[in-house]
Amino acid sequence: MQATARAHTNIALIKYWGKRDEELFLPTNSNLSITLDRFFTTTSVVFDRTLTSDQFFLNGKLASGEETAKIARLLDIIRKMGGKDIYAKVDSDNQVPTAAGFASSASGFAALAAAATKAIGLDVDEKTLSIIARQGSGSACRSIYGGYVEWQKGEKEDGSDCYAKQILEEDAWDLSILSVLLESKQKKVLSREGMKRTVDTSVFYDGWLKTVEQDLQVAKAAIADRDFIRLGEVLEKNALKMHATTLGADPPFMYWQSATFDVMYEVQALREAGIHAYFTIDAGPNVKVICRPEDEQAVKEAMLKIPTVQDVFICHPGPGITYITE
């Protein structure tokens, strides 16, 4: 009873910011992402009747009790679905450098959901797998698929209509996503805490909810038409609005640092010089810059000239879940 699966990380173009249910990871708004080719997690799951508890190894090292508990929570859901009360050994190889600004939870829990369901003998479709992965980490539901992916918020309380779906294959439209690694300090407010504080207290949050659906529709239409400039404009605007909600929280907080502004200003300067590039920022200081493939080297060179930039990682649209036969 074992299986190995690989999932890639993703970057949100239209942000997920806020939950309507904390336990089931149900978002307050639908959102949109690109699955990336460069960074991924490979996870093997072995269900073993001789085990007396779940074991979790991350990059070859036994994980902490807190980390293992998060893994066990998702395994409990899968065990219940499979009707089997068996503990598992989980080995996860994470090729997502946290310094690059990509959260490894999306690829990690997507790979875990895929490997564990297969190992326990469940034959599930991608929709069901997306629902399962979502309960480990919200954005993991998007990493089930390759390319351009929409996560539908759903309306039902049980989350049965809350899942991701692919809207365009990874090889249908190539874009370049540059992750700009900054000289930055550890963020003081974790994403989950910041999201909840914003939902509960921000005077700007209603404005976010009133406009994010329109942003999503604009982005989807731009992807369908392969309209890069229209997509770039809406994804940048959406990121700025998301971060504006944190300034209206009580107490207010900000994920940006001085280096973040350096990159934002340079991206604007590139556009003034005729190179179409747009930025987006998740719940942290690092910046992702989206451009056309023919402009990626020029954008990378411009980023590396900024004193506060340490490195730049170039990514493109990547695949969804793959299973590895050993």
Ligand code: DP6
Second form
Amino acid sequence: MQATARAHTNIALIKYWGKRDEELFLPTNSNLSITLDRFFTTTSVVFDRTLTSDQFFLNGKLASGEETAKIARLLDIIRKMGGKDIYAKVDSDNQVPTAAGFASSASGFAALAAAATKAIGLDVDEKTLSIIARQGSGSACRSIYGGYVEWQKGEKEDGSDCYAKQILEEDAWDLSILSVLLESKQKKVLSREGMKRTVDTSVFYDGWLKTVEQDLQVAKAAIADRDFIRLGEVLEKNALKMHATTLGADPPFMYWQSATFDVMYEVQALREAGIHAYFTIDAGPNVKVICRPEDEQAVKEAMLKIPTVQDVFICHPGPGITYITE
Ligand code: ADP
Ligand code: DP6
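Having displayed the form predicted alone, please output the structure of the form predicted together with the ligand.
Whole complex next, starting from this chain.
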């Protein structure tokens, strides 16, 4: 009863920002991401009758009780589906900076869902896997697939129509996604907490809900037409709108730091100089810059000249879940 699976992180171009059901991780809006080739999680799960509780090792170290509780919650769902009441030992390795706004939770829960279902003997399709991964962390439901992925919010209360789908394969359109790592010190408001506070209190949340569906349609059409500029414009606007909602929350909060602005201004300067680059930002200060592959080196060099930039990782569209056999 053992299996190993690998899942890659993803970056949202149209954001998941708000839940309509917190237990089931049902989002208020459909959203869209690209799975990244460079950052991934590899997770091994062994169900073992001799264990008296779940054990979770993250990057070789025994994880905290809080982190173990999060994965145990997902394992409970899988144990129930598999009809087996056995604890598991989970070993997970993140080839991505953990909790640095690089979506380690997305690849982490997608890899866990895949490895644990296989280890317990369930034969699940990708749709079911996406529904399971969603209940570990919403954005994880997109990491089941490679390339360009849409997470459809669904309508049903039980979440059975709320899962992700690939809309374009990873090798169908190459783009460069530069993950810009900044010097950051401030403690962050976790995405889970931030989106809840925004839904509950932000005076700007209505504006988000009124326009996000239109943004998604524009992004999907741009992807279908391989129209980079149209996609870039809408993804940047969508990220700015998401962050604007945090300013209208009570108490208000903001994910950006001064280094975040440095990168945003540099992206604008690049565009003024004729290089088409666009930025997006998740629930943290780090920025991802999206450009055409022929411009990636010039964009990377420009980013590295900013004193507050620590490092730049160039990513491209990457694959979905893979199972690893030893
Ligand atoms: P990030 O931006 O890296 O996703 P989050 O704060 O959203 O940051 O999520 C980090 C949390 O995700 C960790 O505290 C841990 O609970 C969970 N996580 C990270 N890596 C894994 C993993 N490989 N397997 C399971 N859970 C993970
Ligand atoms: C800003 O998937 O981390 O990155 O479902 O509560 O685990 P939970 O939240 P999470 O939120 C991601 C928010 C985001 C936007 C996105 O990835 O779409």
